[in-house]
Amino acid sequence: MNKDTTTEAPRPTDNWAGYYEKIGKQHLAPLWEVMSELVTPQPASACRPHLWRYALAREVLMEAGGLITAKEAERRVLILENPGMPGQSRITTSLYGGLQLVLPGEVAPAHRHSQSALRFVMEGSGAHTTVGGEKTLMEVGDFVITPPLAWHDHVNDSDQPMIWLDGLDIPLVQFLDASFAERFDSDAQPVSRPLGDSQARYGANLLPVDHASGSVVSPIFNYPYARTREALEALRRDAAWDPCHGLKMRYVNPNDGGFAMPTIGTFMQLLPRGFETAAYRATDATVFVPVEGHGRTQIGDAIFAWGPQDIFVAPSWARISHSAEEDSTLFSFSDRPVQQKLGLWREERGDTAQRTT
């Protein structure tokens, strides 16, 4: 049966007003008045396509650096507000995005929270973040994880500003009413593991012989861009280009091969020069960040020309197609792991049938 399961609200009669007033006093409401808004034939998000020019965002972010210190702010961040959801601190319906600045000599104080966080480094070199007692250096294009309730602080002991994109599941955790947070008793936590420890233990296609972690978060918390780019370049030799994605890989948890984070899926794709993808849409609204190259992306009726470090968002079930003017790499993140766990994720590839996993 192909008929939509939702219908318009029935027309009220004269005697309904009194009935609605009566049931309202008992904190009851008629489903038939809102059924078509609650159960929609397809996603009906307030999320809108949008692109943030990095150069313009950087200018006002650096201005903030002269107004408030990293310590005063705790996190000096400009929120990327989706224009369809102003004032809600959301870049998509379920995810938060922001640009964070740590100036030379500054420390963003140690704290921890229930929310999962990713850092995607946009600018700078040599600063570090410490997560759960291990320090890692941050370079452009690196994808860094902060697991839920892991102590973390950021220190810029380089001579240049460090800027990265924060992606968190704040709206999702807020919806579930499961937020906890606390400050550490000093600005920087003690380092208890040597530099590169997690990469050596878990990032070389090896696991310690007695490793039996059931953690849903990857034990690797820094995925260096240099290594990711090398892998993409090696894979392109087979020229196995996906019509909708070019060459797209996902970051994984070596414990189980699943997503690196339980609530946020992270990806990197390569689009060769002149490549134009077939139209594609999926239920996971997605945030994209070009790392290299220039191109254009159509999202629904909107067309965005992009370059390195620009940020753009595609809403749920909006058709997307990319066109690369030169070899280009795009980092992206979405709530796909949650949707797949719940059996909700759906995609449509060009003119082919819808497919779920």
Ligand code: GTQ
Second form
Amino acid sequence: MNKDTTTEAPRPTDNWAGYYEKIGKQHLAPLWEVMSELVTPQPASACRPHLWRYALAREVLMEAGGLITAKEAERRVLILENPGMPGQSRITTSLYGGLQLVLPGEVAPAHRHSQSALRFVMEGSGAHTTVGGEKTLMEVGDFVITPPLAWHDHVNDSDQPMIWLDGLDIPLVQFLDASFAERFDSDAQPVSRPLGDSQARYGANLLPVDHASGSVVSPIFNYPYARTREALEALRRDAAWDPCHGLKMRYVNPNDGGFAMPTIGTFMQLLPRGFETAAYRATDATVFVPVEGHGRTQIGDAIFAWGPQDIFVAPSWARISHSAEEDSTLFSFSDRPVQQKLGLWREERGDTAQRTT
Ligand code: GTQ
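Return the form predicted in complex with 2,5-dihydroxybenzoic acid of this protein as a structure block, the form predicted alone having already been given.
First the chain shown before, then all remaining chains and molecules of the complex.
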């Protein structure tokens, strides 16, 4: 190769600003200025580890109960804003979290949207949500699904406040510009199926003989805590404890054995008293909700002491280790189904993780 052909071309190094301005007029930009921010050697997340103390959040949520009705608000929710992404309505980069309050006698009116929602019940008993024509009663620790575009209204006909954690794929749907939403023309949708129908039809290790599988959303829309807890308790007798997770189970869609929701993976784990997990990290930022027990979790450099109903979040690729002071159960959710479908999900376990730093 003739050396001169590469060195002769005029180089604009003395006038980058002028060059950038010129190409900017054509809506062009130089990759070399941004390459290292776009293609990072490791996840570079704005998401921060954080813990919301339930008692404190509850106090101000109850205050909102005196300021606005569920109907006025459409949904009376305090958004759990990740401190690294203020004003963006995100608990992780891809997911939204909020605490919703429905007071006795209130209705959060029927609507539907493209976004999938999970409810994880924090407090109260016997209020119901109606999803696609079927009511389900909500008890503490229940995991309830609202599939994309399913009509849903929440009604509290009990005599106690009902509070649950909402987890939605709002940021993900926003990123994809795929949001649709509409209001139903009355507060409550008609109920067309008896209580417990989906549970019996799809949630009893049976499926109707001609059930056409294939939906990406589980037809079971309430996974009661009582049954989950019972399974964990039975398994602990002969548990092969995972050094990173204790005993960790995944909520499943009986159609295909996949995750219960298309965009959000949900999990419940048991950490027995005294258990200390080995460090673990994965690319799915995760929201944890202790249901029973007390313990501590280290996420990167942050250490959080937690008890029932607290909510804490671990960013993508931050090292997580838990220690349980009592028998503890932790619900968690993340965007793992999305990452796995896209071939992006990655994890690093235990000692390996320690050695790679
Ligand atoms: O209950 O339908 O926290 O539509 C945010 C958006 C809850 C809901 C939220 C929603 C809902």
